[in-house]
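Here's a solo chain for you in structure tokens, the form predicted alone.
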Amino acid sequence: MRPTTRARAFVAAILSVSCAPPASFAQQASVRPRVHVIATGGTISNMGNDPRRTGAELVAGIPGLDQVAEVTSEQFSNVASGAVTQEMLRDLATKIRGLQKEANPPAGVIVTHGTDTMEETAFFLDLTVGGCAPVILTGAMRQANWAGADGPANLLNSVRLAASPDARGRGAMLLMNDEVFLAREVTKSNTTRLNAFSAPEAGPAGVTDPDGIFFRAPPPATCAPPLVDIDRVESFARVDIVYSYISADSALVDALVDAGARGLVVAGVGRGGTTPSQGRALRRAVDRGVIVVVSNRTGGGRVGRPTNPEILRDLPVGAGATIGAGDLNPQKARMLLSLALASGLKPADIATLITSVQ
């Protein structure tokens, strides 16, 4: 079972609706579906100079795209993915939710994005958008003016995917290099190669072949509501990632808590281990009400109950919590914890939420 199916049931299973295409979708199979492209920047728009290409220019540069779908576009931002903020993601999720509520909503939405933080944006949107219409993240590993540029093919295949009835109800997905990944599972695992993305625990969810879109599993029977209500999110508390390594001491953990961190994610060694000094510092953080989520730095595998004895003692009333991240990598665990805190959840509810996503 896809992990997020359990997670969304935690929020509001009663809000689920049928994932099958509406009657008008089937009746009008000969009519091109509408796909909306939201451009945010990244290498796909980069020509090596300023200004970057716009979303309209990206769409216009692909011959035959209008044979696949009626494609509309808008410019949300035009920045490298390292410049994306969580406030921008909140506004992006709100925009997509608004599109879903239109009288004639698009069959799917594509977000063009830089690849470096694309997995975090995909996971954020997967948590906050919901509904039947797929949200596809795509970009490029090579600039448009380089030999072998991959952006046009990625965008074309993303339009094909967004227009496909078989993509409905799968949440946010990432498409690169002919491969389709679920936002919950994907990570960037290479700095430069065209096959830079992988899903260590699951593999691709599907592929975009010349003769069609093929998924490894059928779509869910119902379309789930968003796990996090974006309307409740106004500001984001500070949440940081702490890396563990040989001889790591307590200085960074203590400094981050003093700087106002309300949440810490540990990229631990092995199954989430830390040095004794780090463990004692994390215990002090928990005593001060900080939520600590323990992930790992290996790139794969699960972290259940944290193993450090220093942070496993009974917690005093009003303290924070220590939670295993399951197979969420540190950056995704941080995104989920940040959204949970921004939604005003209490430690016990945050623990339930993070566990449900696993």
Second form
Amino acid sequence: MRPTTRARAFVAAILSVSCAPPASFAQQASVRPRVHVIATGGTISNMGNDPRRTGAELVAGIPGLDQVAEVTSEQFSNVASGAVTQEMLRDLATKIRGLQKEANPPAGVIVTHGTDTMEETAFFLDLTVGGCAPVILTGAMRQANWAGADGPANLLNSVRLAASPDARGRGAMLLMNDEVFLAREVTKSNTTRLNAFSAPEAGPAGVTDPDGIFFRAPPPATCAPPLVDIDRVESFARVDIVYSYISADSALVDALVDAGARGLVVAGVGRGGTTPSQGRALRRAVDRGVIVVVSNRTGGGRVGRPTNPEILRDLPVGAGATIGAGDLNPQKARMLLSLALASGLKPADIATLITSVQ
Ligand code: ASP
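Previous: the form predicted alone; requested now: the form predicted together with ligand ASP:
Let's see the whole complex now, leading with the same chain.
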């Protein structure tokens, strides 16, 4: 069982929430389930010089979609994904949790989104939404007015996935190019190709073939509540990522701490290493109360307890100020650290939370 699945199963076991479709969903099995699309923008909506397409237009542009599910939609924003903010993500998570509490909740929710930062939004929603109904992130690598645009197929497959009982309890997922990835595992690994997403440590969790949707593992027996309570999140503290490379010095780390960073994620070399100069600056940051999480820049593999001698010098084992990111990439580790700080967790609890997700 994969770590996030384990963490979810653990929380769900305590709260005993069944993953079976709710009665209203089961009664509707003979009729179409409802899937709700929240459009945020991105290439799937891009029309070159013409105005971006709305979510309603994307849905209306797919013939036969209404035979798969009753599809409702709303426009949340219409921006490139580089313009998405954490405040927007907090509002998005709150909105989706509100949908889940409706008398007749949707079977699943789809968020159309630019692909550039899609993995960060997917992970944020995975941590903050919880429950049984899946949240599917999708988009397009080719804009709507280009030959071979992939948006319509991705959206159609997302509706099939969101409506599928087999998707329940799996949290947030990302669907592109007929492949389904778990939010925690996926990353954008190509700038332009249709197969731009991958999960370096795990591979796709499933596929959307013409004859059905197939997952490698069965769904969890119970649905877990969110690991992070979004209602506790009011504002986000500054959390930055520091890249390491040959001859990197201390200037950036010191400047970020002076700028008010409360957390730093290291995109370290190899198993989380830095230059000596950076390491000493990170240790100064730790001494000023900054939480440092050590990830890596390789695109795969894990960072357990960091071993960088400059950061760790004189720190008692278990002091907790430096935390290994496991196999979370820097941008995922940053999102988790940011949510942990925004929830007001203490350093020891932050370390526990981050470790529980690995
Ligand atoms: N620039 C776009 C975005 O992330 C790229 C895309 O959607 O693929 O919003």
